[in-house]
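Just the one chain here, laid out as structure tokens, in the form predicted alone.
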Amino acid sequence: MTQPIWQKSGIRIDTRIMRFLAGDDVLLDREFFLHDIAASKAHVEGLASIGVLSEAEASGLKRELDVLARDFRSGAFVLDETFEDGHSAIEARLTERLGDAGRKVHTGRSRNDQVLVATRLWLKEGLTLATARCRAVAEVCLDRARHESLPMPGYTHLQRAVVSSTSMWFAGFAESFIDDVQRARDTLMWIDANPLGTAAGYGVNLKLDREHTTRALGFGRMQINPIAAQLARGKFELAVLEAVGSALLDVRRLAWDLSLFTTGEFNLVSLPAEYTTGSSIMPNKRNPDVVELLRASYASVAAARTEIEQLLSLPSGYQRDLQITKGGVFRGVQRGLAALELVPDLLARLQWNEAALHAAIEPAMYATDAAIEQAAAGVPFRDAYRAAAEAAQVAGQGRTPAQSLAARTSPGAHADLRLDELQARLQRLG
């Protein structure tokens, strides 16, 4: 490892210590690398515009950045365990190109404010692809609602229990991830915030140009206090793991739905091909592996909102123990991110068994039908749900599943699904 860029003369460096504060660091950097580049271009920018930097050093700087990013990008350049960091590397490549200028990169800043500023822009990106992903989901939802509607059993308990249909079905999860779209959405304007120039918590004696920076990173807003840049540090990511979770919740609910009805016992839908995988010894299974790791996804936004809960038991300023947050958001948005990926064309390319669906329907899932029918005739309603009950097992005779669905007028329901007022509601999401 080269050496570390706070190293003050007459102090040993023990290399197992230094394993040990490093971690993993080194490795997790290369996913923040670029933003770490962006925003160190800012800031270059930021001190040539109150005289710290000479133009001239400011443009050397700002070249040899664009071209750490293209090596980088290529793999001409590696971020591995000779650094201490990502920080420390762009640093030492600045040094090693550009000498005194390169030195002259770290004025006004913090290691502290650069993670908390490259973290920040990869929370933003994330954001932007999940909420661009549960749009698509919604999206699709809402095609196969409008242009495909089959009759399906309802279930409550995983008991078989009214008439349903696929367009219900669809229109749920549709409406669900446009929820998940806007809580994605507002999350981003939530964390759109500059924590850059807040250098260690408690701001420099220069007068920096944190409107510059603002403007020229894309971000909402300046986070304006130091300590507050500091005490958002794992507040947001965990914002973000929430958000991200909310829709992965979804997933596993709709990853539930799917590995019951590709069942024999069920039998209801047939998923394609390349979402099933074989068995190693059995030559006729295949087995739904994709909708179950589906279904686990969520349980690593889960174990990254705990990993990063129990390190917010912290007082202000900043703590070693944050550089352990890295690890938890990136694991558990890389895995959302990958679930909500593969979702939309599961969803578009997936086959309902009609056969199996009618078939699924039974005479006594009519009996809710005959006792609102009774109780709009005037009956009260318990007389009416007792003889329900009670001729349940003939309560389907003279109806089809298309007659109790063209009646389940209440709006939400089959026959009034709204599904213009959803799509509507999806397009002013932006």
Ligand code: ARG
Second form
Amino acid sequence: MTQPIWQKSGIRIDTRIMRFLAGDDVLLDREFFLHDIAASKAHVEGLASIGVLSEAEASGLKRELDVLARDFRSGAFVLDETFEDGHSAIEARLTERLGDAGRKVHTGRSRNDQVLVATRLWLKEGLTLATARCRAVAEVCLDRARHESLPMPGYTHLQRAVVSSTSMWFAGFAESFIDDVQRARDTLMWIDANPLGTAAGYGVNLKLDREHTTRALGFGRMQINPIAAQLARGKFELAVLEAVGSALLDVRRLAWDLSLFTTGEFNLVSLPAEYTTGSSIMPNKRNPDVVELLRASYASVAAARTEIEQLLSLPSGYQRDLQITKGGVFRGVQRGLAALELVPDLLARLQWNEAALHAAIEPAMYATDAAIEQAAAGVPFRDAYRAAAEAAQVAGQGRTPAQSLAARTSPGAHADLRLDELQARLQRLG
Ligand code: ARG
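Coords for the form predicted together with the ligand, given the form predicted alone:
First the chain shown before, then all remaining chains and molecules of the complex.
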């Protein structure tokens, strides 16, 4: 590793200790390196606007930061263990290219606000993707709810309960993913605050142009107090994981349905062939591995939340413990986003097995309809309920799934799905 930027004379560097300090930190910094570079450019502009850097120094630095970004993207610059971290790699590179101008770039900033701002930009990008992916899931669900409807069993306790429909099932997931769009969007607004310019966590003796960096980096507001900026580390990561996690909870229940519905016993659904895999030993098998991994993905989000929650038992101000939040949030958010990305196509192409859906509807599933009809005609519900229970097996006589569904007029239920209302809410979410 090159000399750490904080290295002063007379302190011996122990490589084992350095390795423990660094861990995989520098490799994780690859994830937000481009954001770190973008924030460095904004910082340079801010320093120029208050006269700490000359225009010539600032334009040289900005040019070299662009070159670094390009080289990083192309692989000509590799961020690896030769650097302590991504933050010092930027300074090292600028110093190598520009000499003194490079040595000036860190004026008025600390790696503490540098890591905050790079992470914040990364989190915003993650939430933007999460919003788009939840929206795509909701759109497919609305579309399928609109264009096809087959009667299917509605289950409670995994027991057949009442007649339901594939359109109600899809509309249910549509609304849930619209909730998730809103959660991701609200969280994005919540974390949309610029921590750059808070330095080590206590501000600096320079009138930094924080309004400029806030605007230049596209933040909605400035995170005003430097101590608050440090208090947000980990807390904002948790909020993002909660937002992504709420979508992944829906993915998990959806995946559970599909893994059950594709068993030989249920046989209600067939998955597109690409989403299944064969067995290495059993030639007869097509396994729903993708669906199972979708179901498993929430675990990574939950693990990241737990890790970060455990880390946050800290006093105010920067503590090195906070570094560990980085790996957790990257892994959790990435796993969540990767799962969400597959869901729209999977849902668009899964096929219901009409005959099996029909066969799964048994006469007793009309008992609730029968009881409510009686109650609507004036019989006290409890008496109607008892009568329907006794006649449960015959309750179906003369009834069809289509009639049962056509009568399900309570708002939101099969006969009044209000897909337009759901679509309009999704539209309003921007
Ligand atoms: N890798 C460090 C982190 O994630 C960067 C900040 C280092 N700051 C410090 N004072 N050592 O927290």
